[in-house]
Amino acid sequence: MRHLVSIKDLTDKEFQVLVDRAEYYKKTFKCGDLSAAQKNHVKLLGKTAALIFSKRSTRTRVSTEGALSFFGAQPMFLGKDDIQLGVNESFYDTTRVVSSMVSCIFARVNKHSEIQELTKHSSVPIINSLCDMFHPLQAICDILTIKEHLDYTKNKLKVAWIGDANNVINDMAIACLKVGIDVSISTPSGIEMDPEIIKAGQEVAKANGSKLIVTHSSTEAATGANVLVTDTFISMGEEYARVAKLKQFQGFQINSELCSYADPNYKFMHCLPRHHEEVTDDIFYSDHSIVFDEAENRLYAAMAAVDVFVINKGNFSAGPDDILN
């Protein structure tokens, strides 16, 4: 059984399949063809899917429920106050029970170890919808968004990450390198990327003729960049350290001065929700910003994951018109 845990677990070809499949379902979804909608709606008709969410969510919940409904499945949202997971019942017991009743589990949890426990004991595919180490669905949608606006298949691109060393860049960096996009990661002094991610990224970069640069200089990372990306400086659960974190991230706000180092036709991305300390309004709402296209593409990334991991049971060779019994 295949689970979607992180982008580094996928081959380059498998990741590209997910991006292409997201692009395919976006066209299908937006074309307004009723026969196409009916054809896809029966693929999981009569099935249920569990959304085990330990963290709040806007885009992940809406996109996941939308994707499952598109294929005819009934999504069941199971928040941290709805089930016994990790409270009065072990991960093993809950996973065995829930997975016996559903066709897949989307899990938005705290620790990566929780995703690992779910994949270890589940009888159905687990799709990582965020943990403290990875965010693969976001990476799929980000690469689709970059392809739509700058087409990495025809242009050599550089993506600059200006911000924290977190789950989003862990997957996005590997994703970019897999499709030949150079990546420059800038984090404040004292914040380092996970060594395993750097090692994996360097291996992927070498295989694909792309570059991975890690620095503590925001201007170095931004220089010549085609895409500037940031994320929250204060993750959920870190609110207690707000004052210290904001001090540490001084000089890392994406503003007009920092953007002047980038390519004149640069694009700005952010997975949302966004705060002013991360990016100024004049950049966030500018013509350079593609954040809302990026957010919409979360729906099609979820559709791609459902198609490959649930409908086609992890068979990346199966096309969108194939349904494996």
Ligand SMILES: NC(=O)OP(=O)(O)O
The other form holds:
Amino acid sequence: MRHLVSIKDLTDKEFQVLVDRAEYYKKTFKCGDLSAAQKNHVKLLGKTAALIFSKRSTRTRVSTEGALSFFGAQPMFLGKDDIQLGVNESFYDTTRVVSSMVSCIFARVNKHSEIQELTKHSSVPIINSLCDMFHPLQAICDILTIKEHLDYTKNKLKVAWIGDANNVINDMAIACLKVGIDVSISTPSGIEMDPEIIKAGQEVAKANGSKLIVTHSSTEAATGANVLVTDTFISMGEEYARVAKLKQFQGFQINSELCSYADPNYKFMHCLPRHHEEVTDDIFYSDHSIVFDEAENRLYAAMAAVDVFVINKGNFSAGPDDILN
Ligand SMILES: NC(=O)OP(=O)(O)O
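Alright, leaving the form predicted on its own aside, put up the form predicted in complex with the ligand.
Entire complex below, previous chain first.
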């Protein structure tokens, strides 16, 4: 059994399998072939899956429930007010009990240590559905989206992150570097990337012929970039620091001025939900923006994760016969 905690725990090949699998299930899902749907629907028929979400979610919840339903499993959404966890029951007891009854647990938590705790005591695969350090499902989806729009297998690309040092870029940077995409991360002065992520990123870059640059200059990061990416400046739970953070992020809004530094055919990405301080409407709703394709691809990333970690129990060499042969 394997858990999905972070992209950095995967080999380059394993990560590529997840992206390929997401692409495969997108084709299968959209082809409208009833026999393909029936074949997939029996893979987890009669099983259940728990979504233990202690934070709110639109994309992760909808995509995960959709993916599980596609494979025939019944998803059970367990929000923070629905179960005894954290109020009346310990993490350990909850994990033992829930994992004894379901095929897998998708967990959205606050601290990374909570994901680690879950993986220690669960008898079924844990899929990290966001913690304060990582967001692996988002990274699988993001690489699929970049592949579809700019095909990194044929073109040398540069992705520029303009924003916070957060869970999304931690996994996205490693994911890009694994597939040979150069990454330039810009964060405001005083907001630093985790040194462990930089170290891991540099090792991945060296092995894959990609480059990792970390800077406090948004224009330096944006220069020549094929993809500009940002995320919320104020993460869930940081609302108390809103005024101070907005001051710190001056010069980091993605607007037409900053985009003028990028490649003329640049794409704009954002994992959503979006706020106006991060990106102006003229960019967010422009032809450069691929944010809604990106959001849709969350469904296929979730399908890939269910296929590899739940149906095939972490065996990356197993999978649908038609893509293995
Ligand atoms: N991108 C993302 O994880 O969205 P949600 O918080 O809505 O799930």
